[in-house]
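First, one chain by itself: the form predicted on its own, in structure tokens.
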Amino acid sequence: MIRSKILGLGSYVPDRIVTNEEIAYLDARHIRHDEKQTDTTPEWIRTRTGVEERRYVPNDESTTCSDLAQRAAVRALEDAQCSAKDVDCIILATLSPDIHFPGTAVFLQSRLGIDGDEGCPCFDIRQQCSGFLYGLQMADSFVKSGQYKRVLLVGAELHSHSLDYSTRGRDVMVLFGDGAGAVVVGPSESNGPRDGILYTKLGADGSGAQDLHLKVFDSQKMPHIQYDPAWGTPDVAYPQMNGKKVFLNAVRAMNLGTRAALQATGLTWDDVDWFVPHQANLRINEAVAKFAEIPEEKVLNSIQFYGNTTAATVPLTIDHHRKAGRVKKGDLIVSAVFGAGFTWGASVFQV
């Protein structure tokens, strides 16, 4: 059977760094005021989330999610030593699309200059924080089946425009940042025991759907977007989260998923170079490492620098540490994710 592998990796984050100190003074247009807009402190944020800073796009309404995706995609293609014209399938994971429809993958296709009558198929997937591993399983299956030879998989998020910059929205707002990560997946020329994408397993539990959601679009309603200025700022306009339930379920699912990945592949932590969890909250990742008995020195995090970039966190974290000289080509990675839905997954792959 054909085995697939990650041929190239790339990431992109905007230039603007928003620190924990600054975020308390920002309004919805990311303009800094003299007085606090949100009742929080740098230590409050750091203690509860592990976030030190995050990246925001410019506040001039010039940037879209597909802009971020395109920049990460170009870097992944360069790393894979191929061109956009070699791509025969695009999979894009995001919860912050350019517009409601069509999907953002087709906008990315156009930005890459590979649209037109012979344009490749484009998939948008909506598995939120689990989106990258959901997409990786799709890409792996496509390549193994021989359906496609160069699959561009991108996770991209533009969160900063849809957060509640007030004390009411504090618990969610301080977590998120903008960014994108991408990989190119293609056939492997080697069938070595460590080569390529070795394992992916995904899961979901719809009973947790209301514990982390954004209800701005509700097809049950007439009209489907409900807003009256007299209401003030409605809850439906911003993400809502049952933080305690999300935390407990994330730790459980990522712990069990990681253990299952090692058991299925017969690997131990002596065989694995790095563990890359989804970057939702540093406290979640510390708990997963503890319960899954992962050596501390093998856990890679980036939430301190970028916050939660949802579908982008796994490739963004790997690329961050690759640029720092820690992750090397050929390293074997175990990754575990958890997100809204509830959705989760685990994977073992080589970079």
Second form
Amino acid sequence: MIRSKILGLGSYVPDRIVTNEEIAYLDARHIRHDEKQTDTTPEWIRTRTGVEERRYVPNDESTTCSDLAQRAAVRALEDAQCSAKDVDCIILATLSPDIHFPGTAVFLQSRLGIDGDEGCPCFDIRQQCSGFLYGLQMADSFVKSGQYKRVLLVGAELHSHSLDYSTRGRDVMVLFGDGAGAVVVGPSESNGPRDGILYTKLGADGSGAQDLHLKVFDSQKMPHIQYDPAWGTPDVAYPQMNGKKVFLNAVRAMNLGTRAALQATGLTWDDVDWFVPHQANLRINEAVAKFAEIPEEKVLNSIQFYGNTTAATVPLTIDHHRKAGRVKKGDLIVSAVFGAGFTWGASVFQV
Ligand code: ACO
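Next, report the structure of the form predicted in complex with acetyl coenzyme *A; the form predicted on its own has already been given.
Below, the chain from earlier opens the complete complex, with every other chain and molecule after it.
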């Protein structure tokens, strides 16, 4: 059977750095005030979450999710040494789409200049923080089956426009940042024991759906939007999270997923170069590393610099450490993710 591999990787984050010192003073338009807008401290954010700074798009309403996706995609295509015209399928994972419909992948396709009569299929997937690995399993299956030869998989998020910048929303608001990561997946020429995408296993538990969600609208209602989006009922307009439950389930699922990945592939941590967990909270990742007995020096994090960029965290973290000279072409990675839904997954792949 054909095996698939990651042919190229790229990421993008906007230039504006928002530190833990600054964030308490920002309003919903990201304008800094002299008075605190949110009752929080840099110390609380750093010690409880690991986040030290995050990136925000410019606050001039010039940027969309597909914009961020395009910038990461262009870099991944360059890295794969192929052109946008070679892409025969797009999968875009996001929880912060440009608009409700159509999906953001078609906007990305247009931005890449590959729309038109011969345009490739475009999929949007909605698995939040697990989106990248859900997309990777789809891309892997498409390539292995011979259906497509160059799948562009992008995780992109524009969170900073949909957070509650008041004390009411502080538990969620301090966690998230804007950014995107992308890979190009295609057929592998080699079939060695370390080559390509070796394993991906996914799962979901819909009973956790209410523990982390953002409604915006409710299709049961007539009309489906029944609030003033600017100052109406904030529980509809902003993400709602049962932080402790999410935390505990994340540790459990990522630990079990990581152990299962090693068992299924017959690999040990001596064979694996890096562990790349989803970046939701540094304490979650430290607990997963402890329970799954992962050597500390093999764990890659980037939440300190970017916060939680949801579907983008895995490719963004790998690219961050590749730019720093740590991750090299051909390195073998175990990744584990957990997100809203609840959804989760673990994968073993070469970069
Ligand atoms: N600054 C200061 N205090 C805060 C803040 C803040 N930003 N946020 C919450 N607090 C307060 C709470 O109000 C609470 O105060 P109280 O004791 O007076 O009631 C206190 O800090 C402790 O709150 P906890 O909820 O117990 O804090 P915890 O240690 O659990 O940390 C956190 C909260 C960071 C949200 C944590 O629960 C967490 O990271 N959960 C998982 C997040 C996650 O994984 N999200 C999933 C990914 S996102 C996705 O899929 C879309």
